[in-house]
Amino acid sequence: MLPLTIVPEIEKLLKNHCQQEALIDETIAVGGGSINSAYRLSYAGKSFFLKYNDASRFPQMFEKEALGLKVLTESKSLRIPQIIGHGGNGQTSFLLLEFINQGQPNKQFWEDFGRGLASLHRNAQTSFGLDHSNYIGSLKQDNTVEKSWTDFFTYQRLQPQLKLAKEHALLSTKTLADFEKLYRLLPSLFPEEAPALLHGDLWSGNFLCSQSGEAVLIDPAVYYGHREMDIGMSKLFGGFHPHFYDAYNEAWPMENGWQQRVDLCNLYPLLVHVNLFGGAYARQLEACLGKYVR
C-alpha cells in the first residue's frame, strides 16, 4: 500500500512534470528488487515508476541514486529513465521515474547494448572514485578518490566489505589472510587503464529492454573505475548474450586475458553478497579468490 503521507509531494512533482493538475488514479505494485517497495502510478493518463523505503534506514539512498542516474544520462551513451523527482517526509523517502514499457531483446539489442556500454566507459576522469558516496544494493559504497586502481580497489572496495564481513564472522580466518596476500599481487594482475565511468552494479536485474528495443540502465552504483568491473559483474550470474561481448570488444577491445580477470573483478560484488546474504556466497568468494592466491 502506497504510504498516504508521501502522496501530496508525489502529486506535486507530477503536476509540475505534466503541466497538468490531476490525482494519482491508479497504483499497481511492481517488482522493485529485494530492497524497495515499488509501484506503477497512473497520473493524467501517463504511467510513472515509484519506489520508496524507510528514510532513516537508508539515508539519502534515493538522492544518491538520482545523482547516479543523472551522471549516466549526461554520458549520452545508453538510455536512462527520466528522473521526475525524489523526496520524502522524514520517515519515508522515494524516487519517481519515467515508467519503461518493456519488450523482448533480439540480436540487435545485445549488439547495441555492448556498443553503448563501451561508449559509457569512454567517459573518463583522472582519478578513480567519485565526488560523492552512494549505495550498492542496501550497503553504503565509499567512493573516496584514489590515484591508482589497485589502491581504490583495495581501500574503497575490498577492505570496507571485508571489515563488515569480519564484524559478523561471515568469513574464515584463512580467507581474510588470503585477501592480505592478494593486495600485494593486484598491481601485476590488473592492466593499467584510465578511470572509466561505470554503472557499478551491472547484472541482468539492472537493465531493461524497452518496447522499442533499447537497453535501459537502472539501479546504478556509479563511480569511475576499471572498466572490466562492469564486464565482470555482467558475468557473475550467468552472463549476457555473446553478441554483447563481441560488440563491446569491436567498439573498444579489452586487454588480453580479460576473461581470466572476471573472477578477480567479481571479488567485490561477491563480498557485497556475502554481507547481504552470507551462506553460499562465501564459498563462491573463496573459490574465486583461490584462483589468484595459491
Ligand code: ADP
Contents of the next structure:
Amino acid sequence: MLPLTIVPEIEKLLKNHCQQEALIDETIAVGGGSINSAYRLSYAGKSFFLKYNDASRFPQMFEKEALGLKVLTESKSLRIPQIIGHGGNGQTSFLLLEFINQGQPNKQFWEDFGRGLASLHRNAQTSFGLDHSNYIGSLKQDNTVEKSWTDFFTYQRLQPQLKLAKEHALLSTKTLADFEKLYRLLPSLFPEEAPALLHGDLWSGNFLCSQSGEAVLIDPAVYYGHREMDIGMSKLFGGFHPHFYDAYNEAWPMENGWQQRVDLCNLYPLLVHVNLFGGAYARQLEACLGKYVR
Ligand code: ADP
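Having seen the form predicted on its own, can you show the form predicted together with the named molecule?
And the full complex, kicking off with our chain again.
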C-alpha cells in the first residue's frame, strides 16, 4: 500500500508528464531494493517506477539520486531511466521514474555496456569529487574536491568510513593501523589518471537490462574519481560477464595491473558494507587490505 499522503503529488506529476488526467489504477510491489520501498504504478495505461522512504531517516536522498541520474543522463553514454519527479510531505519522500521492463542480457548487451561505461568515464574534470554530497547506499558520501586521487580516496572515501567503523567498534586496532600504513603506499599503487565521471556504486543490482537489450544504470553514487573504482565495484560480488571487460578495454584500455588493484578499490565499498552490515564484511575487508599492507 502506498502512503496515501503522497498520492496526490504523484498523480499531479504523472498528469503533467502524461498530459492526461487519470488516477493511479494499479500498484505492484517491486522487490530487490535494500533501503527503500518500491512499486510499479500504472497511470493512463503506462507504467512508472516509484520508490519511497522515511524523509527524516534519509534527508534529501532522492533529491541527490535525481541529481546523480541527471548528471549521468547528460553524459549521453548509457541509458538512464527518465526522471518524472521527486517530492514528499516532510514524512515520506519519493522518487518517480520511467519503468524499465526487463529482458535477458546477451553478448551484445555486455559489449555495449562495456563500451558505454568507457564512454561515461571519458567525461573528465580537473579535480576529484563533485559539487554536491550524496549517498552511497544509505550512508552519506562527501564529495569535497581534492586535486589528487590518492588524497581524495584517503580523506573523502576511506577515512570517513573508518571513523564510523571505529565509533561502532567494528574493526580491530590492527586493521585501523594497517589503513594508516596503506595511506602512505597509495601514491605508488594507483596509476595517475584524470578524474572520470563514475556511476559510483556499480554492483550487479544497480543496472538493468531493458527489453530491447540495453544496459540501464540505476541508483548511482556519482562523483569524479579513478575509473578503476567502477570496474572494481563491478567485481565485488562475482563480476560482470567477461565480454563487458573485453569491450571496455578495447574502447579505453585500463592501465597495466588493473586486476591487482580491484581489491584496493573495493576497500571503500567493503568499508561501507562493514558499516551497513558488519560482521562477515570485516573479514573480507581484512583479506583485501592484507594484499597491500603486511
Ligand atoms: P534501493 O534504492 O532500495 O536499493 P533500487 O533502486 O535498487 O532500490 O530498486 C529496487 C528494485 O526495483 C530493484 O530490484 C531494481 O531492479 C528495480 N528497479 C529500480 N529502478 C527501476 C526502474 N526504473 N524500472 C524498473 N525497475 C526498477
